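Single chain ahead, by itself, as structure tokens, in the form predicted on its own.
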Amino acid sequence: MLLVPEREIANLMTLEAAFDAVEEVFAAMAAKDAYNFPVIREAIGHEDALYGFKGGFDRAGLTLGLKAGGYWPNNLEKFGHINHQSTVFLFDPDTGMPSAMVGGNLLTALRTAAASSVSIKHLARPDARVIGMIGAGHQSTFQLRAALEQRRFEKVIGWNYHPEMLPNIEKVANEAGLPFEAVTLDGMQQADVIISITSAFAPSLMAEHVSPGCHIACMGTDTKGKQEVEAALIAKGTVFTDEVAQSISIGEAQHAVADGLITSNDITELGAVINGTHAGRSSDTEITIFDGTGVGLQDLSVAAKVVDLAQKRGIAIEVDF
């Protein structure tokens, strides 16, 4: 079995390896050739701690396994480690035996980034050119890098319930040698692309917060009774998945569904898009929405892809097992 420790990871991975890793098994997993497990999610009474297991296969590119982790909200005050901690074991497909374990912290950060990164390439405006971010904490930054990959942006606006978090992504615009410009949420009618990563169970980016054509990445709402956007815009939107019984379950359209503004029959899966049997947004007035929720086979992905950089470099531990 192959170890790569989570301090390895920064110096594998890079942004491009993450979107292609996640824009291929989105693909796949809308061919049917890849599926996610069912979610276990657990408060587990300790710590106030949220602990859980994502799992899936993907025939196309063979990979089996499972990313274990969760929430330990006192971490960082308490014992100096990060509060999201995770870890990702893959398993050989034809013979059940563990073939490496992964270290899991930057990877969700990589993966959750890229998945919005290839909305933005498949459904926004290829004229868009300001990007506006809802949120502004550790995975905004994240967030924004990936995204300004995929299009010509002049301009970062951005909003946070804590405006004193903003310069985490102002550093970021300016590195990208990108003006940043901190808004109301009425600003954001400005934004051609608006990505929003928060925590909350409450809505912030309301209906009229969106000007027509804008592209919308939901990428915080991954437990039911999260919420981040007001299902009116949802119902307002064309909306995109990962996976449509998450999306629907404990993404950001479980409140428009449960609202009885849209079903099931509403929401396509991104990979429809990347493959061509979808043809995603079909006009520069329509608002598209990907509502990311998070699926245990993009984990996997990434994890395989950095076993593979691994091995090349070197980098891997074998251990007997």
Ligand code: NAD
Second form
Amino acid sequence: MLLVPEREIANLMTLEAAFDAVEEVFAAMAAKDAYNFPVIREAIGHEDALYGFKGGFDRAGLTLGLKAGGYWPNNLEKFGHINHQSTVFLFDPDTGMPSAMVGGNLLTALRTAAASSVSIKHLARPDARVIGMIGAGHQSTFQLRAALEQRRFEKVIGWNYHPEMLPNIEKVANEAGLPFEAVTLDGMQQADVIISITSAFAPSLMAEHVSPGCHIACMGTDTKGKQEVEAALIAKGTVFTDEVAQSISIGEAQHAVADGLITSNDITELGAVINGTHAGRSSDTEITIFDGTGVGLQDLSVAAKVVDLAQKRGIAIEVDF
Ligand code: NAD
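Now the other one: the form predicted in complex with the named molecule, given that the block above is the form predicted on its own.
So here's everything in the complex, that chain up top.
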């Protein structure tokens, strides 16, 4: 069995490797070669922690396993560890023997950023030049970095509920040599692509804030009750997702479905666009929406990639288990 500790991930994983892993597994999901297991998420009644498992099996990539982890709100203050903690476990699908244990904290941010980046590649207008960020927390910088790879963006605009956090994304824009402008929500009308990545439980982005032809990646809503985007905006656009079952239950589309504005039949897996069984964007004025809910197979695919890279570089720690 191989171990790849958290401390090694930053040196091993690249944006490109994460992108390829997630694009491949979304395609496998849509082709029904890969599926996610039901998600377990429990308040364990200790340290206010939320703990759970996300797992799945990719028959095409032969990746089997799970990510175990969650959120410990007191970690930073009490123990000096980050609050989100996760570890990926991979198993040999032929034998059930454990094959790898991989640090999952940085990988989670990279696989989430890769998902919206894949959606931009396949759904944004080719001439997209202005990218708008809603959210400026931990995930937002990873999101922006990965998104900038996909189009010849010329400007980054941003709005955040806590404006004092906007320098986080301004820094990423400037590192890429792009100007940054803080805007009001109305100012988002300039954007050709919008990524929303907040922990909000009420919508900020309304239909009137979005111009025709925009692609929106809704990445923050991954739990029942969370919401970043007005349900009417979801109904106005064409909705794509990683997994339909999660989109309608814990994703951004949960509200539009609950309000009776759309049904699960109106939502397409992004993998279908990658595989060419769905045409994707149909006009320059269509609003496309990616509801990125975060699936276990994303975690497993990037972890498998990291194990490969670690083996090639002689960094993986082999244990007799
Ligand atoms: P963070 O705590 O670092 O940042 C939170 C962000 O939300 C900040 O921009 C903050 O200003 C904003 N915010 C907080 N309260 C708000 C409110 N009431 N209205 C509008 N904005 C508000 O969190 P993070 O690590 O960046 O994660 C952001 C979100 O992404 C979380 O909801 C997290 O669960 C989700 N997430 C999703 C996936 C996925 O696969 N889809 C993966 C990882 C994280």
